[in-house]
Amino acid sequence: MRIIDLRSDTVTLPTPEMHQAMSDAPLGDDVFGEDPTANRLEALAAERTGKPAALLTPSGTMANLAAILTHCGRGDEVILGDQSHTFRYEAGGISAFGGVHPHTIKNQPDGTMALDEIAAAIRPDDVHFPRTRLICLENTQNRCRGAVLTPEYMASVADLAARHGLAVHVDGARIFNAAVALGCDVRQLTQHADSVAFCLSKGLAAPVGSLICGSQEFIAGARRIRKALGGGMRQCGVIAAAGIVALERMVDRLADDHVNARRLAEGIAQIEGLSVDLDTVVTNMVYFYLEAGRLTGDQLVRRLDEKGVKCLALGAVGFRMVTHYGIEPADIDTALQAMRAVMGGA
């Protein structure tokens, strides 16, 4: 039985071209700055995001952690959304390893934080308070159903930050999804940020890796933090080779994932006992909900799994499905067929 895994776009497997590139990659010691493939990937990432420099890290969590610790010292404060990945899903690393204080603001349904609330969260110069140093944005915003932040909003936050002498970091794990959804160059979403991190291992389908992009000085500092965190990889060109293919071959095809997500959402909307807000399906994420009293959430997940369809439960009645490389329109139809059968009692 073919397994249709819609839990996350992190389950993607590398393309055949990635396998070949990894096998053929010229290698060197990256801690010495001598891995030619890693250097090529970093230069490509910097060019794509419009930044002077970039740094390869093993994961998005390390990328965000290294970036924030480069911007902030111990006792400093970062403003970020209460639904942000850094706040909810990165093990409290900014506090545990950097002594950085998180100041959370409510994420609006569209993924933004209200500008007046950001402004109100900026601390005055007072010995009683931590120093506000940084504003973090997430684009796309995972917990807000894959919401996209527009260039105009990003520019507004950057303008607010500049007026107060603050930096802006963007957790852009899926920022290429945002650019494709908006039909814009990704540099329109990164140009106002002091730093941006993005993942190779989600919709771009590389097996591992994330990039931090910023100024030469910033990346030099982040490289030191990466080393301290244990992220100094040696012959990491094996990883970087797949990342190069990801950036050169896999960005435009993200549009297919968005089409498949819409196809999936529209199908779910027609299934009795399930609900989905179609207006929120703008990238590759579909959040849907189970009508109370029909099944338990655990039953729905288990019965779908028995039919070869995997989804992620978010609480008792909420669920997420994410489209990605390896999921075709026929798989969407098969998943919907399984969902109809389960909701019909089969």
Ligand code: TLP
Given for the second form:
Amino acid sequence: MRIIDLRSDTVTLPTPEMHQAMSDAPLGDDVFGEDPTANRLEALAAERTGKPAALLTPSGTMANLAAILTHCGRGDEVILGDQSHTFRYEAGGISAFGGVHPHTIKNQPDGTMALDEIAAAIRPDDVHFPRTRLICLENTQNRCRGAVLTPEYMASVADLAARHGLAVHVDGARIFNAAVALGCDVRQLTQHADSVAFCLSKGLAAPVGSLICGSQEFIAGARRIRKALGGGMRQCGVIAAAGIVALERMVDRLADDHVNARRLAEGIAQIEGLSVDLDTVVTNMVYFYLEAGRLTGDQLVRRLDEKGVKCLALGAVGFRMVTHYGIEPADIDTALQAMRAVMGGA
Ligand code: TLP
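Moving from the form predicted on its own, what structure would you give for the form predicted in complex with the ligand?
To see the whole picture, the full complex is given below, headed by that same chain.
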């Protein structure tokens, strides 16, 4: 049975071209700055995001952690969304390893944080308070159904930050999905951030790796923190080679994932007992809900799994499906058929 794994775009496997590039890559010791392939990837990432420099990290989690620890010292405060990945799913690393104090603000359904709420969260200079140093945005905003933050919104946050002497970091794990959905150059988004982290290992299908992009000075600081976190990776050109293919070949095809997500959402909307807000499906994520009294969430996930369709449960009645490289329109139709059968309609 062909397994249709829609739990996440992190399950993507490398393309044949990536495998080839990985085996052909010239290598060196990256901790000495001597891995030519890692250096090439970092230069490419910097160029694509319009930043002077970039740094390869093993994961998105380490990219955000190293970036935030570069911006903030112990006891400093970061303003970030209550639905942000950094706050919810990064094991509290910024507090555990950096002593950085998270100040959460509600994420609106469209993924933004209200500007007046950000402004109100910025601390005055007072011995009672931590020092506010940084505002973090997430684009696309995963838990807000893959919502896209626009360049205009990002510009207004950057403007607010500048007026208060704060930095802006963007968790852009899926920032290329945002750019593709908006039909803009990713630089229109990244220009409003002091630092941006993006992932190679999600929709771009590389097996491992994320990049932090920023100024030369910032990246030099982040490189030191990456080393302290154990993220100095020696002959990491092996993974960087796949990352180069990801950036050169896999960005434009993200549009196919968005079309497939739309097809999936429209199909789910037709299934009795399930609901989905079609207006929220703008990138590669479909969040949907189960009406009370039919199946339990666990039963839905298990029965779909038995039919070879994997999805992620988020709480008792909410679910996430993510489209990605390797998922074709026919797979969407098969998944919908399985969902109809499990819900008793076919
Ligand atoms: N997200 C994963 C899970 O951790 C939830 C997923 O399946 O979506 N930022 C954002 C916005 C993310 O969605 C993720 C991973 C990360 C950072 C962390 O990246 P990794 O997994 O490389 O540490």
